[in-house]
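Form predicted alone, single chain, as structure tokens, below.
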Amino acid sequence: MWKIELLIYSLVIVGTSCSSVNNKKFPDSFLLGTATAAYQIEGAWNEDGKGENIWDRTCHSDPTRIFNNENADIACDSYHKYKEDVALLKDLGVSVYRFSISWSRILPTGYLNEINQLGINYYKNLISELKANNIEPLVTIFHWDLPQPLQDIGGFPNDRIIRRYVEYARVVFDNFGDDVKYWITFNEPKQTCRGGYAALGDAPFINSSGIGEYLCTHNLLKAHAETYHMYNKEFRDKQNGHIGITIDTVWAEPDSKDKADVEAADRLIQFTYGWYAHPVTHGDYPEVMKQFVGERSAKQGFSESRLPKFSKAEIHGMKNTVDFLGLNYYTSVMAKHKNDEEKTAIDWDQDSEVDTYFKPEWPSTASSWLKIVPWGMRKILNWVNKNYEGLPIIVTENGVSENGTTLEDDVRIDYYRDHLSGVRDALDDGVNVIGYTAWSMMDNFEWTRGYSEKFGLYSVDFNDPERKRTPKKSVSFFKQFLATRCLVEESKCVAA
């Protein structure tokens, strides 16, 4: 009971609204920048030896899955325009740039039998350009774009993926590790596993609900842990880098102060963020996940839990395999306990037994899943800090969409200001948050939504063969913020 009372108390002291913008400077050491992903911006889908990945296959073989039958064959053409992009980042004033490496550009078949030097050269040149402009690379090793040959043998639910990923990561560390100090093994693994193997929201669009997402996660986490140990053994003494994983989650606000609803809200976050963060910190899945999935599996007639079990050796090897945690936060939900006595649904979304909804007064965006709830930022940062013993946290994605009809994106300015204020509030709370990279540097290919949803600071004209970049109004705001590290007028800003 005391845990529930403590959680309710924490909700009260953190508050439920952004009443004012924090006027304290961000520390000089705090990493500030923007983020992108390879498949969403690079284009050059089949140039210079790059192999086919699962999103290439989807866009070309089943284009109806993508809004307006669009694809990322050219996207923002950053493969050819990376110097222009770095110049924009330099002008913006970022201290860090988060981008991802395309597995298929490095290993066209997904295997070590073919290493593509031209692909390696591209990332070497990009990193060199960033370093020459005093911008720290924050590199994601895998951001959803699995090589198609590896999907052809089952993808992440096949445990052969573990060794393939470690081999790929070794090539990445060997070629780029001397110049990269911050690594992210996986971006939003919940979307890779839940979206790709259960919910039909992401490539490879396989429906194995209630089973596939758990098998995918189990192997992905093992791949992460083995990569961490491989880095420690082979590279850390020389390269001195930091290894993390980026996990997306909502903040879940209890529908009421009733114990059942407060527990349900926490349980939902355990089923999202905890699903991945708990194993890499504590060695195993959250107890509440093991309990709920196990009980439901038994009632459904399974001989064992649909949530796989780690062996004692795997638990030992999984524990403490991150140097920092990445957090992608965009929105919040209201959460209430779901009375599910039958427990018939075989699905991750039902296993948590939580009902969620948006409050009608929360502002909408161009994305149906994204309501503007800035006070959730401070709360989720406090939750992560409390549950994972003060590990360093980097907010690796945070942003808002609009439809691209105007460059006067005041909604984005307000969104960034209010969410960054929540980050600064969290610093005041003692949360060990060390960086923030806004999503996104520029409009890009937003997966199944194609080019219909715009998250960029810079507009990209996808009808122009040159893919012209044009600053939106938010660039001026972000540039001023990065220069002063203040969210208010500099004369009203106080030292940290």
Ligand code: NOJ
Given for the second form:
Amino acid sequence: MWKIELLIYSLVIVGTSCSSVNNKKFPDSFLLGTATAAYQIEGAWNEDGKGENIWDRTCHSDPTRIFNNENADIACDSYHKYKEDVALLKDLGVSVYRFSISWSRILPTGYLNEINQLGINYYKNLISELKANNIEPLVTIFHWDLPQPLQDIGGFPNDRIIRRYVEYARVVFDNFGDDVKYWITFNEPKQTCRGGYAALGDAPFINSSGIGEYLCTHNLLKAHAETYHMYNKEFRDKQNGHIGITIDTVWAEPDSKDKADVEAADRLIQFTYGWYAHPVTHGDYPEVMKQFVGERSAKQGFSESRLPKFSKAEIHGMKNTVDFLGLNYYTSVMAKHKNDEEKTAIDWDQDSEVDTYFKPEWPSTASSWLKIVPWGMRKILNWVNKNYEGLPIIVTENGVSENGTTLEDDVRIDYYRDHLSGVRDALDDGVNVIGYTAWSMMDNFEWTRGYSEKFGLYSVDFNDPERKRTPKKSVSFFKQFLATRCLVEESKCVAA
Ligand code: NOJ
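Having gone through the form predicted alone, I am curious about the other one (the form predicted together with the named molecule); can you provide its structure?
Shown next: the complete complex, the earlier chain at its head.
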């Protein structure tokens, strides 16, 4: 008997924590690189005509929301140091670099009444520097930094945002589209909507929990779909790019084999990834969301579901509006069905009726929300592939934080190796994953956590006016990986 138990135990261990590193090369066409975002690295917050955005406003008017009252006025100063950054990327050996465009650098008021040529020039220069170094730009059109004037009229819950976003995106395609083949309309929309309008974790820190996050999402999804159609109509023929959206999710592992827990785990991913991915592929929210939010809203006495409804025409317009799906994966949770007969709480989190927890043995990091669970990568990639019928997937973010006390970041080396191994395993499983960009190229402004949580391959000295960049130990690992496209010693590598 004990032999069987030992065997089961070993299988569990192998299947969960000690799985070996995949020794197959990544295909030559597989995009490999690093990622950043405008607000977190650029600085130059009011230079050359840039307008104010919602994070500028928070940092300046409500600084106690940010760790140590820090701000991103200078951040990594990439606005001035982009050539140096591209040289570092070149040295690292990336084939792709993901960065975002700051809306208020291009349209300082958020509207078309002012178009800032100096802002446009900055991104033109960055893109041509990347291209001159054979690095493919992967461009996020919106990474959380909404122009403040658009927030002043309500931000994403006001459906005017749809027109404003589409016209901003048109300026972006018009100016940069000849040189950009991969576009991401929105980064982590759940953070924009839930963090910004429900849970108070992100600007603009509005708390309309259970209502605001759904309205925000509804408009954001429409803005995404309209932008996709606008691109098809006005740009695709001559620019030939691919448009996607980047959605973040945990992997949710059922707490037990009980049907209720297995369904709860899947439901949680439907409420996080499916909330956005289902509409842009199948045209509407996942059935399980419609059911759970609908029933709960009715029980709470609302006259209609707090989850807004798409009309038939909108469903038609929403369907098939991505060429690829972006996935940001950092961590996993254990998921358990929550018996919530009362259904009193009005909140996205409660609407899903799932309880979550971290396993105590999962290693901690500098970020309270991030436990290291590499095997979740393979599982979530398979989930996305299965649910969205083999659409190309790019892992647009994956990374780990430390607190900057050492440049010997072995934790990051292990993290990247094990997660990339999960990506390679997923390729073996037949998942259509086509790229991976590590978060992040360098330490940067980690939103309300300021500079306290460091995700960079390069360390940045934020006390130095020059913002000196220094490679951490993980740079040599990553460089070797990019040069060989393989996660193990070259002699043990097997062709793709
Ligand atoms: C997701 C966000 O897109 C990025 O801005 C952030 O810094 C990382 N995750 C790490 O928290």
